[in-house]
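Next up is one chain by itself, shown in structure tokens, the form predicted alone.
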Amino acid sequence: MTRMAIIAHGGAGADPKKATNIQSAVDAGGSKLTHGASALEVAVMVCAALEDDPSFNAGTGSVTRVDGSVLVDASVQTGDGRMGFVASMPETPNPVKVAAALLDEEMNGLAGVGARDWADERGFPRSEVTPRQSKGKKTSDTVGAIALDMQGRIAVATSTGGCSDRPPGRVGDVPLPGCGFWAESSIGIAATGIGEAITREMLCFRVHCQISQMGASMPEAFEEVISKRFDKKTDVGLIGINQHGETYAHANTNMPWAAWSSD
């Protein structure tokens, strides 16, 4: 039988202390894959776990744009390559359960208002989501949670509200595929920091390559490439699980994460 094994993060640049959020929210996740949960099931499920934590910038906590809008982004992807993502999505206080929605849709991504109203037609709850306060400073505290369950099989979920100083149509790495999240032949990748860097990067997928290509491992893979990419004012962190169960964590800055595995 396959090592289980689960990670998620708070963000890069997060207060540390939201580890502890963190823990419970993977140990939850640890507890359904010994009961036989899908990997699918269990990353989406700790990501909307984050998502209702307001402490985090993603669904209930999200910030606002500049026009004092709130609005949200999610990805999820499985290691048998189907995807879902959504992008500046309204009234939408788990928008990785929507993206997660996508994966057995011939398409992949739905944006705006469009995303709201086709979540609308199959039931996804919306509601106003009430701002948490910026206090004027970027944020990078998003979340996102990996998951490998007894078959083996792999799935990476992320979610953010976005950054406080950009204009309501700014897309960052989250939803982009090869970015913000990567999931393929058992390895699952997901990244946090400043969007658009981790965007110019193609950052999960470099590092997917990196580790199943060119045989990094998956510590070899995170520091080489954030130390040799990313200057140390960058906000950047990654977090994955390999196709042995094994879970790494490692970014430039303060980033808060959690991890259960089943030995």
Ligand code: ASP
Contents of the next structure:
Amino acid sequence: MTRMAIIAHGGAGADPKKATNIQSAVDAGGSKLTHGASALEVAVMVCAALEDDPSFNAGTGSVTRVDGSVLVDASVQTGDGRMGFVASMPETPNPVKVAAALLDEEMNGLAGVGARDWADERGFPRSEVTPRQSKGKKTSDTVGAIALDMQGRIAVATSTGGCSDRPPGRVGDVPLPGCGFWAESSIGIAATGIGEAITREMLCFRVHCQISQMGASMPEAFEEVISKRFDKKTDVGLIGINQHGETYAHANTNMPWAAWSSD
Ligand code: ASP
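Starting from the form predicted alone shown above, please give the structure in the form predicted in complex with the named molecule.
Below is the entire complex, every chain and molecule, led by the chain shown above.
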């Protein structure tokens, strides 16, 4: 039996005290894994719990875009090659659940009003997300979760309202494969921070390759890529689980996170 594990973050640049909220969500996920839930169910569950916590910039607590709208991004990927993502989606408190519903569809991703219409057809609750004003304040407390289950299956789930002061229609790293998330061969990686910088580096796929193909450990890969490829002033953080069920988190700034493992 594989060592089971979960790790989740509450955003690069966010208040470290939020780790307490993350730990509660992660521990609830640990209990589910122990009772046989799949990595996918648990990664989505932990991410959705953080979307429901208004202190995070995801789902319910999402920040406004420059025009006052609230538009959310989310993604889910499993190690068996399935993927779903939504971008710039209005009126959706739990976009990660919509992203998960795309895993077995013909298309991987949906954006904007089309994503919302598709979610309506499938009964995903539509409701106004009460915005947090971001103007003048840096808000970066996006969320992400990774789980590895007893069968060695890995799943990554991420969700955000986007970086502060971005226009409607802006697409960050969270819904972009290889940028804000990557899961393959029982190794899962999720990123947080300034989405534009993360996207330019295709950060999660880059780090995943270093671990899965070049034999780097998670500490080696995370620390080297962040220090060599990102300006210190650009907030960025990573969480990961490897094929042995080891968890690791690293950021060039504060990043609340929490982990759970079966031993
Ligand atoms: N990466 C997210 C984005 O750019 C924000 C964050 O992680 O804080 O949308």
